[in-house]
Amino acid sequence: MHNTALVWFRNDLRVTDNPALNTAAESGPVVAVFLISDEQWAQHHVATRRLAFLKGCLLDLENQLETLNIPLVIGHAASFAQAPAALLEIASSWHAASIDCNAEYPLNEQRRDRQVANACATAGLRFNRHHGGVIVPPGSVSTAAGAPYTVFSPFKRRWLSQLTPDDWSPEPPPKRQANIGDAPGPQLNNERLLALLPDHNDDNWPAGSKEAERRLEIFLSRKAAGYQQQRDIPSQAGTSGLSPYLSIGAISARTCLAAARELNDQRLNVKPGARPGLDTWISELVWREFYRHVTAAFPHISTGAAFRRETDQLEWRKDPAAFERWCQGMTGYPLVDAGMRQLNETGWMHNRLRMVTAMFLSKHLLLDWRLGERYFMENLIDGDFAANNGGWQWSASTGTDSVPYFRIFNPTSQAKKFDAHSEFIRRWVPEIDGLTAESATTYPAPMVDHALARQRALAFFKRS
């Protein structure tokens, strides 16, 4: 069994289009590994809902691997620092010669992987990192001067221009392997270690790759044509509903790109063309890539620092009571409140409302964007560091491709534009039932007056 390879799964819980799994399976028998890192996840503020979804996807992965005759070993490394020893122990049990994984790009994850690589080198094991979490690897899309992009639009143009057929061609699952033999001791811990995770019983988000593939098919066949218009309307189910599955890796971004490109007449357009809904959704996949490339290229953002370092000097207000009202959806601006209540109850928030609520916290209330970034991670089922951090810094005008500081969403105008009949608001803020759309936007008394808050924010950013 000396040619056995361990495949270390992280946020890539699938067997289709998984470069680490495919590469390892080409050279011999494979044993799959997943490490429960409960203490580390707590430090990273991973939501309970996301951990429950993770458990459901792990059980689904176990079933997928079983059809390939690949055992799944659940190990325990409470902190990332314990990962090297845990992996080497499992590798020794299975007489493995190598460990393969798909790269992760936040700073703590990169440090963990370097420690594992060093431990493998010392132990005489090969350690191979692949890039299954992105369509093209970070560092491969750069400016003419060789620098990483910090603005989305030119990144997208270069990204699209560099794509090759391999980049939009998902890999099939590996072939079923021969029986690898009886499982040694570590696999006996699976049931006990999985018990460390909360049970997944959310019917809104069935776990696993088959559900992800089903949602992709439904979106492309029924919703994609109207995506450009419907994606900003929170009362409509106009989005793909794939974000938790992409975040956990139950489906790959490359699989999504390939399916969208095929339906889009084999085109990947810089600007919307004959099928603007598909082009717009593909652009959202590129945004996902962009934030992951930024996370890899600028590790300081993983330390709580602003991307634009000069904005770390901003003296944000300290008002715990105001923050709590924002968290609970009691700001007096129904669209903001509806978004926060949707998050609190479901673990998910419509993307338009993520921008509205984030900008309200950082610009109407002048509270530190990091508070909101953390609160989202503590509650989102699709919590993903790169996307969450990127979105918050965009809204707070501290990040890459940031909106000008003087762009401040008016929650009342946003409600009239994107929830004209208060359908979404009435669902989540039932106190307004019976009021007109116009009067609904004034219920209850707003925490701050928009005009005054805007003036205060402009003065704040100019002064700083």
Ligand SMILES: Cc1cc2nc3c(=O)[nH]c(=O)nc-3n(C[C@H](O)[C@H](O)[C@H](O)COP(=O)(O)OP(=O)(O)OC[C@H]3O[C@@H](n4cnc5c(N)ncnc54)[C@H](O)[C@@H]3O)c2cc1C
Second form
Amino acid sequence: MHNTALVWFRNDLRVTDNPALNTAAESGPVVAVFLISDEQWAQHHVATRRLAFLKGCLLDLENQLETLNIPLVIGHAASFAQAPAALLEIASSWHAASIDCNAEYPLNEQRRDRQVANACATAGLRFNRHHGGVIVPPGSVSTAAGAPYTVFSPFKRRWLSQLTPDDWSPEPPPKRQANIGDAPGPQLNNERLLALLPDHNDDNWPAGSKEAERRLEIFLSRKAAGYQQQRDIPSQAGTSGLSPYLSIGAISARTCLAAARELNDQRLNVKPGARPGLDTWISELVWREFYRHVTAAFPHISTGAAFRRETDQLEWRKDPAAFERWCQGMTGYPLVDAGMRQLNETGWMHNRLRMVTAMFLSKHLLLDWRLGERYFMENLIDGDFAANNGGWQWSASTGTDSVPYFRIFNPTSQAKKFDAHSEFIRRWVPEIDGLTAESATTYPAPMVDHALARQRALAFFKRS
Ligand SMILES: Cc1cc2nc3c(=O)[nH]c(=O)nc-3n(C[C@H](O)[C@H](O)[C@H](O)COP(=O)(O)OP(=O)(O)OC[C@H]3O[C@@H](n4cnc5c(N)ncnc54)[C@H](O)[C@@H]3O)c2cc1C
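Complement to the form predicted on its own: the form predicted in complex with the ligand:
Now the complete complex, all chains and molecules, led by this one.
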């Protein structure tokens, strides 16, 4: 067997609209590879729930590939530094001439890929990175001066203006290939290596591409029209619930964009008032792109530094007990606590509450946003470096196009506005009756007074 093409799967666990897979399939019989990087993922604080979801999606990918007659080889590179050797060993045993993959943009992932590219060059293998994780590749949307955008609205305008029909035409899976024969050399270790990942038994988030497609269909047919109003109401399932699937690549953003455009009379944006729900949803997909482009263009944000470096001078308070109360959902602010408990219980939190809880940590408690960023990663099933870092730095006013430091959400007003009948609060903080906490003996008084905390935050940001 000669000139096998390896396709190296990472956060692109699907066979539909996967440019790396399709390119590999054009050049020869394909063998799919996935590397388990358990130690590296622990360093990146990847949540146990996400690892379980990954396992579920990997098993689903194995089935999808089987229908195409493509074997999936699971390898082990505990840290990214071990990836080049692990891949070359697999490539050599399958007589591979090339490796294709879809790019990932955080710094460690980029470094790993550079090392793999160098190792491939030395071994005489072709190594190609594609951009299946985004609709438009990072670096291709720039200002008139050729710089990356750091503000969302002009980015979105330029992004939309650059789209071509390819960007809303997802690629079908490759054709079923001829039988490639048994694994040469050592037998597949898939089962043993998959045991390194926790099992996935979460009925809230069935794993795999079919479920992602089902959610997309349900969202577009039943919820998209009302998305603009419903998306901010945490008691309603008014959003798509696609974030775990998009972040692990069980479905592509291009597939989502194409389906939304189709429903939107083949348009990407709409006349004001026509289909505002879809327009707003497409904007969310663009936010996803924006943060990925920012991650690729500004590698310092992957090192723990703030996007706006001057904000690294801020002297955040150190108060482990206060942080713990925030983590446990015991701040005494019902909406904040409901959000944190939703996260702790389900591994997912509604977007409005991600903003409310992140702002509470960074502005009311003046605790370092990086603590919250890490806690979210440790618990989110959809934990995604670019979106999480972007969301946290937006809330803490340290990032690209972030909320101005003086705009501080009042968690009680937010509750009145977005959970008017306390439905969400009652679900997650059952010991109190809506916003009325006085009678509850097990629920704490607010840990800070909003008005005082606001004044303290304004002084803190002004001083620095
Ligand atoms: C502090 C903070 C942390 C966040 N961390 C993550 C994270 O780790 N992973 C993650 O996927 N999203 C994150 N988000 C963005 C957003 O909260 C979630 O994507 C959204 O709640 C997912 O729900 P959904 O799939 O129903 O979204 P929908 O409203 O249906 O939106 C569709 C898709 O658009 C993308 N999207 C929506 N909003 C945003 C946004 N603000 N930024 C980037 N992409 C967006 C997601 O891929 C989402 O699945 C974070 C936001 C904040 C404020």
